[in-house]
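Only one chain comes next, encoded as structure tokens, the form predicted alone.
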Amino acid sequence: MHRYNSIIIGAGHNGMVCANYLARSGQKVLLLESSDSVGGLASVREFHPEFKTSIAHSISYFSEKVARDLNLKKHGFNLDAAPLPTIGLSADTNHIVLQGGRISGVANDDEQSYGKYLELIQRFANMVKPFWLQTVPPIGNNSLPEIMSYAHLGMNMRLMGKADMREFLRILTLPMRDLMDENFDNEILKAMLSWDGLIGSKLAPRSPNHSLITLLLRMSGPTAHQVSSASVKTLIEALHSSASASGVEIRTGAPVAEIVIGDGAEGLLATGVKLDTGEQIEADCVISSADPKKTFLDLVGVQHLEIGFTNRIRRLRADGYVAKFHLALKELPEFSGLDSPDGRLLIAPDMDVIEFAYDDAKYGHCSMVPVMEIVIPSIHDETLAPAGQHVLSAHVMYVPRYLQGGWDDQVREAYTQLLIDTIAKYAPGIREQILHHELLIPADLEREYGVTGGHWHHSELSLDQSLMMRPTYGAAQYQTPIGGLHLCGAGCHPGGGLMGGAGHNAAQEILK
């Protein structure tokens, strides 16, 4: 029987970026992945022959850090590839462009609002950027390391001055509509920046519940508001090598059953993993990246739970609101009023038809106005396409995991149609272009990525279920109540995204 410091089940960024660590450190580590691919929602998939994209389609604020650590740069991914803008698509063609932190397609106002605004919200960014690659202490019998770091950032926040501190704890928990109303007058441009505090969320403009958590985490990246022109393939392949390199032993194909769960000295203790073939593999650390419901109530079981933990973990919010669309194009497409559609491209007129179409969704619908963000990934990667022809890579939001009626394939195309028809609107030369089209429901990510829900971060990134309570007291840290288990997946802070965050800080946490 073989045997290794340490066992990290999933091999998605956040797995194989926390193995990188261990290894590098001397460790013998095994990462093993229930697929046949690494990358989790990140992994290339093939949905037509020869086209291929993934279900986190863009990167917008990859850790630097963690980048250098790992020295991607040499295993092919470029962290400074230039961004792309982001394009308020209206249907009148007055197209919104915010690019470099310059914005066009407004009036002066909202212009020089604009400005305002983007330096107010990148200071607050910056002030609790630090914090994202370092484990939040709990509160209570704290060590002094851990005083140091709370008073680390209330020094941050002193720095930042009376007004701005004031301001910052005004709008932390305001919601993105007030926030929004509060500073902009054109309509598409509220709907615009209010989109990076949405995205993969159960939230809507008027939640009363802290997207600006999210916002926040979505701008440490280098550019604000914008994503980058390099491929999500290329980093994924990249944190593969580098992984491969590091001495990391990767076994894919190889779904966990369960998490052995032995007597320690102190309490209960991870002593290794079960396979569905039978195997066990024994370990000093086992170290999961997958969701806390998934790793808890499926791969522990709640008979080594005490039962307040298990209520807690049951309660977590983690339904997935977002849907993938994906379509194979025999050509690239035209935007109407666009030269190219080179970027991220934002459909959603208002702020009310995004409130609207999260209200569908709270009740069972699907809204019959969707709201997507767009981009065309084989512009900078030829090998996601044949030669000349092009991929369409959409997130819809607000699409229920449970349809009232259910989700049958009369629904499924339908919904497609519509999907199409609302792209056409933008784009009038579409329909004639596509070979294929795929519709992935929240439902479908559960099903083929194994996460719960389907929800990107593994559970919803609130004030509640964030920083020091991420994914709830007794398990974040990155510590569980199993001795000898830990998490590293974007249930834990600072949470989901293509950011390597969990599994750069469950990696120091182990370390020690």
Given for the second form:
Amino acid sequence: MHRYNSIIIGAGHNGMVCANYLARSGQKVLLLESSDSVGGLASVREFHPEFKTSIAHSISYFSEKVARDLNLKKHGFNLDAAPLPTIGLSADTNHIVLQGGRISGVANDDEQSYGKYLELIQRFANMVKPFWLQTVPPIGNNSLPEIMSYAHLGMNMRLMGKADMREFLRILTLPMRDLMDENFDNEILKAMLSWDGLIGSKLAPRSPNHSLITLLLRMSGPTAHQVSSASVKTLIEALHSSASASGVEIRTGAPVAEIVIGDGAEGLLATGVKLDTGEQIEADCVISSADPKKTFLDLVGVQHLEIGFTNRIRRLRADGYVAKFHLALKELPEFSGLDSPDGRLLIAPDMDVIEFAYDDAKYGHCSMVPVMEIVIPSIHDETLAPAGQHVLSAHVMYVPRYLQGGWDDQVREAYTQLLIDTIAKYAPGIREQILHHELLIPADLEREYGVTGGHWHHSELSLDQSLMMRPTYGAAQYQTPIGGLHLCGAGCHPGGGLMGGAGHNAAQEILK
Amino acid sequence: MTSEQFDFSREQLKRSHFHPRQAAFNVRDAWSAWNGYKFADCYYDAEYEYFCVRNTCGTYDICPMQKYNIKGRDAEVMLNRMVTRDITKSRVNRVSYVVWCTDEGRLIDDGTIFKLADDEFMLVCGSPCTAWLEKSAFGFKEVTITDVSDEIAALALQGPTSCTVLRKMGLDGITKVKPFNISYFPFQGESLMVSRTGFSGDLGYELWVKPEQALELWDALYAAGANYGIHPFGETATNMARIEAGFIMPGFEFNEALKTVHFEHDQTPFELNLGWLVDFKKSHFNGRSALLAEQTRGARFTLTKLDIEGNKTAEGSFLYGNKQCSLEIGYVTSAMWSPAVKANIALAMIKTEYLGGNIWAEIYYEKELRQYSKVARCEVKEKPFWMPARARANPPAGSLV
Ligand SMILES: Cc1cc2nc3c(=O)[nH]c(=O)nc-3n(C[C@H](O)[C@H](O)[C@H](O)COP(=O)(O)OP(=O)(O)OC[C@H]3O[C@@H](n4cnc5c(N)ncnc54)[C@H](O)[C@@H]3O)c2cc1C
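Got the form predicted alone; could you also share the form predicted in complex with the partner chain?
First the chain shown before, then all remaining chains and molecules of the complex.
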């Protein structure tokens, strides 16, 4: 008998969710985290004394089921916290505000179209919603329950009626650009609505692929195109406290160096892990929330894997294109034409600006006209900054990991100034309020958070790497070619973002 | 029109390092191509060349064989994970016959691995496999793979008098070289690598030199072999010899799995009767889980040696479990009339479950432009049709002349 039924590698939110479910089912669970705190990309980051934020700065679709199952409310996380508006900043202060189902700042036509658009997209989002919280079975040789889950999807589609079904199939892989141009006139509005389909991926408005599906995933929560006012910090604290309460043993500062592989009757078996210190811990089952490339290529090692499989993992696209920009501010910044910068602020004047930023990044450059999403999390969580002071957190899109000529200090400084200038266009006084700034490019995220490519989803969320093929066949369905080794992080279906879907599904699969 | 207009951008088959000498022998101009090299089907007469291999000796050009130098601290683990056999058991200066498979346990190719040093190997195989080697090496830090196919001149010398010829050529100690061993001999100021390997099933060697020495080697060999019946042999004679020896050949017994389109139009080592090359006790290797499952389940087909009644060769024949030919149980992959053993022989893939029962071949043959068919009884043979003791003997019999 091993001391542990399961060892989970990585105490990001998915690792904690998975560990919690397993512990609740009666398993003895050890959760190992390499850094000194839990939360992974959502962990608290003190980037300047007493100024804190996290890489993932907002919550928009955390699973209600997971929150309920794990009693997160009791542990201090309120999923029902009021949603915040998304505000499309306009240089002439004619900002567009999306809140609830309402929109302001656009012409009548667009306002009406928005109502219809939102209703349709929300219907689609509701239809596919059950699939985010279940295993998508592989294709071929299916068991009855697996066939049923496809039947269920087919059924949901039929129930939508023929017109909807046709429309769903038509727009499913459509570029955001086409979808927006079909529906709206206002350029800022189009950029805003497409944002949620693009953020985190290597896709631009004109890319046909996965952006609508990503959008539907992000709309699986209660707050379409909005973010919750609940802070990421309370979510991670609640997940931590709930996991501990369920009996999960959590060890931070415990990097796993190797997944120990032994020989079983039907092939190789994961029998435990070896830490950096050399300490070896045995378990019946090892579950990794580290990204797929890291899990297989570094922790398992290619000598234990098939050659074709190894090369599919090698070919996974996992270059992150989102940089983080943090400002410690003396006071709350003032954005022209806004009563309060409370909400999610988007700087993306039109879809072409987004597209060109992508084009630049694709060829190893940084756009001179950056696009970004800003939140000021200290408005709703005063523990993040000293009284009266604030943190500004921005996701800057399409920042390449490999810059032509390289990322040296000079380039970083120039880019930092460009970002400040860009924000100052909308918040003219901000430069004087800055106490400290921090720029984290994808390579920094990779180094500091142990995520290959610093990728939002651990591995690109695109048609070839999604659903029953996420991260790739042979490692999908939370199983791997190695017995007793499972995945449970963002690299699995349904992908990244603070949701808990992957951790939840992995636990269900393991407990089957 | 000039011939230049037809020369397809002057694309040309490469000439082997031995070409000048071989071309002189090739009185029929019977050239075809192999891996981009101009290659002889036969030189004068395939049967004649076959008899040289069986009764005296012959040379077979293996310059077109693909040769990869695999070097570095991780070379051995990398190769060991690629092939099904445990090559860590092999010593320096030994050659191992190996096969390698896809993740699904289907045979990609067979070949030989020469262990040149603890951290240096040469893989020799019939088809280019750079891409697979590169994929196999991914994740191993210290291994470099170099395609040295064109940088080595290699010639096989096969047949009963081969050892004697090498001795006459001055390779002192050649009689001590054991099967699958590698040895080095001084040759005209350089080093000549000799391995006791080959594809004929008889006593034989393969000789490896720098390209600059190719013609000197040829001349020395043909001078020494003048009284020992030496003659070059081409593809046709090789194919005859290897069928008698029971060796598999791509395009006949197996399809290289990376090139097949249809699922299961390729084979597994178990189906090819090469289960002895699959070592489940060694560390993980590619296709292991699939092969383990196949071992438990049993191979669907088994490559079988058949002795067929009559003298009509069974090329392309279907095999049946009954004389009425209503129960199809397999197909012939290679067949010939074997002059050496005076038998109508064949290699065939037979559904394993029918191996114990009767086997009938439906043979189509032609007589003066008329087509006939017959159903012939087949007998399963366990041993290769041609396996003379001298092939393995130490020192090889007859070599002390
Ligand atoms: C720049 C950026 C901004 C983002 N913003 C948002 C946002 O605003 N909202 C949102 O919902 N999502 C956002 N995301 C996405 C979201 O952060 C991730 O998808 C999500 O946090 C992934 O969670 P996880 O638990 O699967 O993995 P992670 O959070 O990456 O956790 C994995 C954990 O495993 C640990 N680990 C790795 N290797 C080892 C090892 N060998 N031994 C021990 N531990 C190990 C790591 O330290 C880490 O703690 C953002 C992502 C990025 C990159």
